[in-house]
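First, one chain by itself: the form predicted alone, in C-alpha cells.
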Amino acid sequence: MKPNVVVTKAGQRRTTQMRRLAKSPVMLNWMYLPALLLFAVFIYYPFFRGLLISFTDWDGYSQIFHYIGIDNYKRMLSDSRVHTVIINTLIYGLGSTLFQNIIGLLYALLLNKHGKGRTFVRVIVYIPAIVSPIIMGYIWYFLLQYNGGAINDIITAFTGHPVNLLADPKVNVWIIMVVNTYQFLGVAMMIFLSGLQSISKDYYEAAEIDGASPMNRFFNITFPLLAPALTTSIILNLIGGLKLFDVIAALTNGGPGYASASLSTMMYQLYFARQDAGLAASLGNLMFLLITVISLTSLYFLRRKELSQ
C-alpha cells in the first residue's frame, strides 16, 4: 500500500501544481497568442508586404517586377488628382465627423427625455447603421439617378429638366457626405445616449436649484461630462470617413475621372483597373499614415480636453 500511497501523493502535488501554472500571470499571456498569430497573418504581413510592393512596378498579376525606389511616391506627390482626392477624403472624414456629431448629440438629447415613441424614433434613426454599405449608396442612387430618380421627378416637376447630381463634381462630393452623415448618425446617437444615461441627476437638481438655465446646464454638466463619449464617436467617425469606399463605389465610382473618389476608391480603381500595384500600394500607405495622423492628433487632444474638465 505504501508505493500507491506515494503515487497518489505524487499525483496530487502534479495536480495542484498544474493549478498554480493555470491560475498564474504567465499562463494568463499565452492566451494572447493566438490573437497575436490572426493580426500578424491579416494585418502585419498584408501591411509589410504593401510596403515592399510599393518600392516595385509591379502590375498586381505577373511574377516578374523591379525595384523601382520611390518613383511611385514622386508620381504620387506630383498628380493633381490625387491632391484631388486626398481634399475629398478630408471632405468625407471630417465633414461627416462633423455632422454626424452634431446631429447625433441633438437627436440623444431630444430623446433621452420620457415621452411616447422615443424608442421608436431610436430604432428608425439607427436602422440606416445596420444597413450595408453599398446597399445604402444603391438605395441614394436610385433616388439621385439622372432618368428616372425620384429626386431627379421632383427636381423636373418645379424646373422642366432633371439635373445629373451625381455627375457634378462640384455637388456629388457633397452627396457622397450627406450619405454617410445620414447612414452612421444613429451610431453617434447611441454614443451620446450611453453617455447621457451615465450622468447622475444630481448634478441638474443642485443646478436647477441654484437657478441655473437649461443652457448653462447644458455647458457646464452635460457637455463637460460627455467628453469621453464625444472622444470615443469622434474616433470612430474620423476613421471610417477617411476610409470611406463603399457608399462611393455605389453613388459615383469615383467618377467622373476622379472627381468624386477618395482615397480607397481611387486604390482600387489603381490596382484593378490600370493594373499599377505600385502605386495603389503607395496610396494605401499614404491613407495609412493620414489615418494614424489625423486620429492620434485628434485623440490626444480630446484626452487633454477630458482631463482639463
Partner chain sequence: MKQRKRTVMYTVIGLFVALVHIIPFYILLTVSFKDMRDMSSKWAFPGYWFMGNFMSAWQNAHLGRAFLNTGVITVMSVVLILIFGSLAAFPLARYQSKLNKWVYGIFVSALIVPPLTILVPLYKLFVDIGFMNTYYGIVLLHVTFQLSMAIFLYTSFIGTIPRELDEAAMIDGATKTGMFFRIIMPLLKPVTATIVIMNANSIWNDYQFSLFFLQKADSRTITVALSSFFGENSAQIGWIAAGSLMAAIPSILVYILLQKYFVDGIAAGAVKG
Contents of the next structure:
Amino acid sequence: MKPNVVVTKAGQRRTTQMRRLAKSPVMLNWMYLPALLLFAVFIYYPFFRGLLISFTDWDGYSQIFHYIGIDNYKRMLSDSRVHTVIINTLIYGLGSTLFQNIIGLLYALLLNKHGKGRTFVRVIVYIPAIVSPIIMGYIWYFLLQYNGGAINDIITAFTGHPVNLLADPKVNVWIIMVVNTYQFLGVAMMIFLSGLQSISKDYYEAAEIDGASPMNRFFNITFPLLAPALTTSIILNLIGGLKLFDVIAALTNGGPGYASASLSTMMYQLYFARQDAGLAASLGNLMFLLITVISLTSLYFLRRKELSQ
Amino acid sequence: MKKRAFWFMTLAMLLVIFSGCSSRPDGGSISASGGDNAETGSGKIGSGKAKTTLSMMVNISDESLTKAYREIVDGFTKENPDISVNLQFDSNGYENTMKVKMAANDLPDIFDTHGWAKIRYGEYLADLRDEPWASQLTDTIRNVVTDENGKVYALVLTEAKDGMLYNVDMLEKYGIEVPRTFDELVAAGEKIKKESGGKTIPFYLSGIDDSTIGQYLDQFANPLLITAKNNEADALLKGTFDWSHITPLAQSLLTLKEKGLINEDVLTAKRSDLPAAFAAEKVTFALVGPAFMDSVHEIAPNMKIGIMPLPAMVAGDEPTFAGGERNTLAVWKDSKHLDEAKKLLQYFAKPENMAKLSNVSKNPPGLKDIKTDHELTPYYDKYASIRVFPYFDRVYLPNGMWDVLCKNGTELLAGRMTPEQFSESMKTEVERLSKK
Amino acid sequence: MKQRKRTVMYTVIGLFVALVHIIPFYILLTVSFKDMRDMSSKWAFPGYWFMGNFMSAWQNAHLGRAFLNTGVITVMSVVLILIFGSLAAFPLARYQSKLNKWVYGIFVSALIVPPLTILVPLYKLFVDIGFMNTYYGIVLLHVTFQLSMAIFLYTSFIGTIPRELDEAAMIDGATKTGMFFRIIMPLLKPVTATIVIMNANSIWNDYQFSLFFLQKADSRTITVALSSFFGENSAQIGWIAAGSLMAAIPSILVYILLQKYFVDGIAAGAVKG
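Requested next: the structure of the form predicted in complex with the partner chain (the form predicted alone having been shown above).
Below is the whole assembly, all chains and molecules, this chain first.
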C-alpha cells in the first residue's frame, strides 16, 4: 500500500505542478514564438548575413569577393561625403520630428472639440500619410519644379523669373524636411488627438473651479497628460525621418552629388550604382547604430519625464 | 450632414472612375498595345505535352518597342506551342533587379545585357558561339560581345551608333552646318541661343538623372583621348595614363555651362522632361538613344530629328560615333531550358524580326545584311563611313566608374568641383576599382 | 456668445489648414485630368474632363489585376499580423520578465533595421527555400516587417487593460491562454482598427518588396504596375497622377470608415502605454 500512496502523492504533486505551470506566466511565452520565428528567419538571419558583407569588397552581384577586414569602415569614417550625409540624416530625422510634433499638437488642439467640419479637416490633414511616399515625392516635384512648377508659377508672376528651389543644397535639404513633415504630420496629429480625448473632463472642471487660465490649463493639465502620446509620436517620427528615402529619391535623388542624400539614399546608390556593396553595408550598420542610439536615448529621457509627472 | 455629403462625393468619384474605364474596354490607341507585362503564348490547351515556360526580361519601356517584342514572342509561341514565354519589361528597376538576381544566382532564362554582356553579366552567360547567327554579327559589334577565347555572350538585336540627335529644321532655320568640331558645336550653340532670343538653350542635361551628364562625359571622352592619331588608348589600358589629360573633358562641360548653353535648371531638371522640351524647340541637341524620338513625336509628330556623329575634340581629327550593344538577348548559363532559350534567340535573329526591331527602335541591326527603313536610315547611310568607337567607359574604365562619371560631372556643374579636382577624383577612383 | 465666437474662429482656421494641406492634391488632380499636350500652368484646372489618363493608366498598367493582387496580399497579411501580433503582445504585456523584455526589444528594434542591408541575403534565402514569386512568400515578409508596429501597439494596449479582469477569469478556472482568447481578444477592437489602418496602408503602398520578390507579370502590385510609367524617355505624368489617385482611394475609404476607432485605438494603445 505504501508505495501506492507515494505514487498518488507524487502524481498529485505533478498535477498541481502542471496546473501551476499552466497558470504560470512562463507558459504564455509560446504565444510569441510564431512571431519570433518569423523575425529570426526573415529579419535577423538576413541582417547578420548583411553584417558580413560590410567586411568584404563585394561589388553587389558577383559570386566572387574577398574579406578585407574593417577597410570599409575606415573608408566610411574618412569620407567627407559621409559626414555631410550624416548631418542631412539628422536634419531629416530630428527636424521633421520637431515640426511634426509641434504642428501636430497645434492641429490636434484646433481640431479636438470646436469648429465645424473638423472631421473633414482631419481627413484632409491625414490623407498625405496614406499616399505612398514615392508618389508624394512626385506630387511635390510638380510643385517645386523649375519649369512649370506650381510654386514657380507664382514666383514668376511676382518676380518675372523662376527660382531653382531644389538646386541649392543649403535649401533643398530643408525643403525635403518640410515635405516629410507635411506628409506625416497627420499621424502625429492623430496620436495627439487620441491623447486629448483620453484626458478625463474632470481635470478641466476642477481647474475651472480653481479659476485657472486656458494657458495654465494647457501647461498644467493637457501637456503633462499628453506625455505618453508625445513619446509614441516622437519615436515613430524619429525612426521614419532617420530612414527617409523615397521623398529624397523623387525630389533631388540625393543631389547635387551627395549634397542632399540621407544615409538611406547614399547606401542605395553605393550599393547599386557604385557597386560598392561593402561600403553600402557599412553605412547600413552605421545607420542602424545611429537610429538605435538616438531612439533609445530619447526613449530614456521621455519615459523618465513621463514617470516624474 | 457633412459626413454624408462627403460620402456621396467619394462614391460619385469612384463611380465616375470605374464607369469611365469599363465603358470603353478597348478604346484609344494607347490601350490597343495592351499591357506591359502580359504573359504571352498560352499555347494550345490540351496539346498533351508538358509545357516549358521561359522567363525573359528586357529593359525597355517604350511602347512601340515593347509591342514589337511581344509580337515576335507571340509568333514564336505560335510556332512552338509547347513553349510559353513569361516576358517582362522593366526599365527603371532593371539594373538593380538584375544585380540582386545575379547575387542570388537566380536569373531569367533570357535577358537583356544592355551594354554589359562581357563585363558585368559575363560570368553568368552561356556561350552562344555555335548559334547559326553568331557568324552574322556585324564587324562593329562582334568584338564587343566576343572574348579572346571566342565565347559569344549575346545576340545583339540592335547596336548603338550614338552621336547626337538634333532638331534638323532648327539648324536649317539658323543656317547652321552640322558641326564637325567641338568649337563649331559651341559656336552653333551660341548662335542658336542668341538668335532664338534665349528661347532655345541647345543642351539639356539633368542632375537628378545624372546619367545624362555621365553620358556627355563618356561620349566626348573618345574624341578627346581615343580617336585622334596620337591617342591615349594604350596608356589607359596599361594603367600609365596621366589623368590630368582628362581635365579638358571636364573643362568642355564647364565651358558649355559658362556660355549658358546648358539648361539653367540642370541640377534639378529631370530626364523625363527632355522630350517635351525638345518638342517645344527649347533644346537643339540631345545625347540620347533614338528611342527618345518616339516620345518627342508623341507631342510634336512632324518634327524632323536627325543624328550626327560626335564632333572632333582634337585638331586634325574627324567626327566619330560611339558604339556598343543596345538591345541584346543573352541566355543564363544555368538555365534549365537552354535549348528552348536558344531556339527563341534563333527566332529573334530571323531577318524580318531583326529588321522590325531595328526599324522600331531606329538603331542599326546587330547582324549583317538586314535591310532597314526608318527615320534615321538616311542619316546612318550618309555617315556610313564614319568610324565607330566602343563606348569609352566600357573599354578603358573599370566596372563601377560610370556612377563616378555621373556624380563628378554633377559636382562640376554645381560648382563644387574644379576640372582639376575632377581628374584627381577620377584617378583615385580608377585606382580603387582596378585593385580588385 | 463666447462659445459661438470660438466655434467660428476654429472653423475658419480649420478650413484654412485644410486649404493649405489640400494644395498638393489639387495639383495632382489638375495634372491627372490634363492632356499630355496641355502645357498650361498646373494651377489651372482644365476646362474639359479628360478621362484619358485614368483609362490609359487603368489599362496599360493592368490596374484591375493589380488592385486584386494588392488587395489579396494586403488582406491576408493584415489578418496574420493581427493574429500573430496580439498573441505575441499578451505575454510581453502581462509577464514582464527579463527574458520577455529582451524579446520585446528584439521585436521593436526590427523597426530600425535598414531594408537594404538585408535585401540580398533575404533574396538568396527566398530563392533557396522556394518562396520567390509566391503570394505566401510576400505575405510572410509583410507580416514580419509590420509585426513590430503591431506588437508595439498591442503590448501598450493590453497593458492598459486592468489585471483584475484576468484574475476574475482565473478564479473561474480558465488558463492564462484561455483567458486571453475569452477576455482579452474581444477588448482589442479599437487598437486593432489602428493597426489595420497603419499596416494595411504600408502594405498597400509597398514597392521594394513587391518589386524584388514578386516578379511575375500577372502578380504585380499597384505600385510596381504604376512604376512602369516612369520610363527612361518620358514620364507619363498624367497617367502617374491618375493612377496614384486611383491607388489611394481604397486606403482613403478604409481610413474614413475606421477613423473613429482609429482615434480610440491610439488613445488606448499608444497614448496610455
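Positions refer to the first chain, counted from 1. For clarity, a rigid core is taken as the largest C-alpha set superposing within 1.5 Å between two forms. The shown structure was predicted, so the numbers you read here are calculated from the model rather than taken from an experiment.
With the core held fixed between the two forms, G257 has its Cα displaced by under 2 Å. Relative to the superposed core, G69 shifts its CA atom by less than 2 Å between the two forms.
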